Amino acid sequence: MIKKAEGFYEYFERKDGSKTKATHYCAGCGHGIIHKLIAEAVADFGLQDDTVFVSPVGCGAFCYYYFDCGNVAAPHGRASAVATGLSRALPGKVVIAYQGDGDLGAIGFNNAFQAANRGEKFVCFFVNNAIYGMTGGQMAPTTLPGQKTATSPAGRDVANDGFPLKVCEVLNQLEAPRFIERVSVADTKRILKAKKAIRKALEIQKEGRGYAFVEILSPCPTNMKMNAVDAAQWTIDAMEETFPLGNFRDRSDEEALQPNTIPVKPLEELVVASSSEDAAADDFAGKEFKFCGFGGQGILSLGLVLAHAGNDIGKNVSWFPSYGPEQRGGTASCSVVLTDKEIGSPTVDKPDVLVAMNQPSLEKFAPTVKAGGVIIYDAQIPVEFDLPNNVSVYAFPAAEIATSKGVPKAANTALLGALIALDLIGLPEDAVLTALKDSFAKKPKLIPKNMEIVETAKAWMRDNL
């Protein structure tokens, strides 16, 4: 009897709005068979409304056009990472990560390996056709020894390229996975065994028992440069020699590992009491800061002081650093957000306040400051371009003040004093100074000198503005 496969949409949409009943896969490709086995199992188990399917990058990138369930598209190699987030955010739901051999075996291997090691509650269906299918048939991590591809025209040389990655065998070394099996869809007998393994893996998810992994050997006639029949036979004859079929582990009867449970207080009990009346004001105007300069100038430390001060008095804060690989001398910057509201993103693209300690950073970030914002830069920086005319600009002798106090490296502290004097931080001064002192907890002898530099910087601003 021929019947319509369940678990799919009735029609498959395309980006241009058209609808079809045909998939985008090549004739003889195994993806369509695998899709059918997964979709029917989800439908038969009554899980369509409780399933989230994570589509990868690769030939399976358009799974969300086919599966009639929840769908999320993942970046290249990150389906296992996205599935981890979904399974934790949606406990009790069935989460499926669908990945190819390049997507999982190459760029995404660490994501998949670590998810398996943690025993995340999702199933990963890993489609292995020994080649990069979507992007021209390059050699993949699973390409067989001697196999010719677009990037190994003489065949894979194990002395140069290494041996094929056997993912089931690698994951089988881990403690947490509940189910690991390798199957094939190269002929009817193998398809029936694949159906059984897929349904078993989904049953484990339905019962919330932990991580399941099913590797599926699949023909790719187009990139194998064979017709559909020969590609299926090559999958049996050649691939199974390197990737033997079979069950590596079935602990489906064991209970899943459970994380330690920590009592969570109601949200209203988590409000941090303010240390001053000013900080408790409901009309606190949030501020976004960008601190920038060379590595080693204390740029990141300066941002941390503000972030800690805000946190200490109950504000929502974020501190987001950006720096090169150099320990000293490379560019460095950090974004700081202080607000009473929820912070949607820690990145600051248009700061209210820019503090620059070198010329490249000043030139890079000055044009990004909001209209009506403020730029403070070290006065020793040569300004060889037009600064924005819709912001307030202060050339402040931070390095000169720090050097005059015998601590040349404390120019960042001098800039903190300037921010306080200009009342640009929006936090009580005592909170900021407490955070500064705390930053020197391991070097308490430096606290008095840095407090002196702050006062000197404030005095300079009063005398020169």
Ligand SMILES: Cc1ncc(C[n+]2csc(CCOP(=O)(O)OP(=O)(O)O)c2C)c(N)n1
Second form
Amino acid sequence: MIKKAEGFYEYFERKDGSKTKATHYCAGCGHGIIHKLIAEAVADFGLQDDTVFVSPVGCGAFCYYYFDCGNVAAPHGRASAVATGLSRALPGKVVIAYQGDGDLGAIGFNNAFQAANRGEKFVCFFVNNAIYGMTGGQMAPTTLPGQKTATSPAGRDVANDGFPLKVCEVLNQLEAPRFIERVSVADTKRILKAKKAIRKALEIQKEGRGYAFVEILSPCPTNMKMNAVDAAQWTIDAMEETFPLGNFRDRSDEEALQPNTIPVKPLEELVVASSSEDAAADDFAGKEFKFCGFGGQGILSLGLVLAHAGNDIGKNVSWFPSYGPEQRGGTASCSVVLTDKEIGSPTVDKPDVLVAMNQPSLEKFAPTVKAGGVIIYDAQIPVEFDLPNNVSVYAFPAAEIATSKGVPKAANTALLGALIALDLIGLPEDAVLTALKDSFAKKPKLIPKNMEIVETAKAWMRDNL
Ligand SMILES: Cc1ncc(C[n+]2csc(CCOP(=O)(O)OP(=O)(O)O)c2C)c(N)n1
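Complement to the form predicted on its own: the form predicted together with the ligand:
Time for the whole complex; same chain goes first.
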């Protein structure tokens, strides 16, 4: 049928707000055909309002431009993990993971494989074009022996690079999958077969019968460095030799395994971190902190003390570290949420309070602080940019205080004292100090000195505010 599938949006709106009727794919690329087959089937089955589509990273990264259904974008290689979460949280809905051969076969292989092994209730459409398309044609797990790519200019050498990964054959060793088929979109005859397999896999989802996997051989003229006709022919002649088409398994009439589902709370019952733009509008329903600095400055421990203090007195807390290069001297940060509500997400994009111990992280996170929020940074940091003017900013001599007490490494403790003095934590002081002492349980000798630093920091704030 030469018309746009019902399951697509009327216009494809891009991030800059512009609307177009064209896709972003190259001429002759298989992704567009596969999209059409999926969109048609979802619409024909009346599933648009009951479907969540998980976009991968790869050329399919913008699937959400096109499919008029629920859309979620996954990090590279994690579409099957995200689909697992969605299908468990939304029993009865149809979940689609769409993944390329780099995405699924390389970085994401384990989670895709484990999801198949658990028989999760979603369909995985695996687009095998034998190459990393989006990034410029590097060798993929499915690159053919002898195939020249940007990273195998002399051709894939199986002695160095291993053999092409036959994902259908591997998954076919597992007990749980209900449906496994390899198809192609390289010519009309093949497209019609692909259409059937795609519809079958979606029907299995509609019936809630379990995991389905459809591998689709797909031409990539740009990186195969061929015209569209030759790329399609190569997909037939060369790829099918290694990846024979056919159905590997159809157990669609068997009852599905019944994994536990995850109860989903309405959004308004959750603190979705950083949902509010305005710190002043928030009471202690939720307070969000970002601590950042170099690895080794104790930024993660400082966040932990707050999280433990909150936990000890029955708050809901989350502590979410983010490491830079895993070595002393690399940047590190952690997000802490303290709240009476349930925490919807541990990430903090717009903190109420930012504590910064080095220049790069102050520069990075200062613009993210909520209007009416607070920034405390070590006074030794040279500030060579404009700090936001809708927040309160304190340059606090944390390193200097810690050094004056003979423990330069305890600048983080001085910052804790500053937070207490400014009453920014929102927890009773004794709970915070108990958590601080507990953090030194293995080095109790350090406790008195750290308490002294807290007191000195508080006194400095009193004297200098
Ligand atoms: C964590 C991470 N590592 C690497 C990349 C770079 N990257 C983006 S897409 C891609 C591979 C895409 O290839 P494939 O999954 O085969 O999809 P195609 O583009 O061919 O459709 C890679 C390595 C990334 N975005 N994120």
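Definition used throughout: the rigid core is the maximal C-alpha set that superposes within 1.5 Å between two forms. Residue numbers count along the first chain shown, from 1. Remember, predicted model here, so these are calculated numbers, not experimental data.
Q: Aligning on the core only, does the CA of Ser404 end up 2 angstroms or more away between these two forms?
A: It does shift by 2 Å or more.
Q: Superposing on the rigid core, I want to see if Gln147 changes position between these two forms - specifically a Cα shift of 2 Å or more.
A: It does not reach a 2 Å shift.
Q: Examine Asp49 after superposing the rigid core and state whether its CA is displaced by 2 Å or more between these two forms.
A: No; that C-alpha moves by less than 2 Å between these two forms.
Q: Align on the rigid core first, then pass along the CA displacement of Phe440 between these two forms in angstrom.
A: Displacement of the alpha carbon, after core fit: 17.1 Å.
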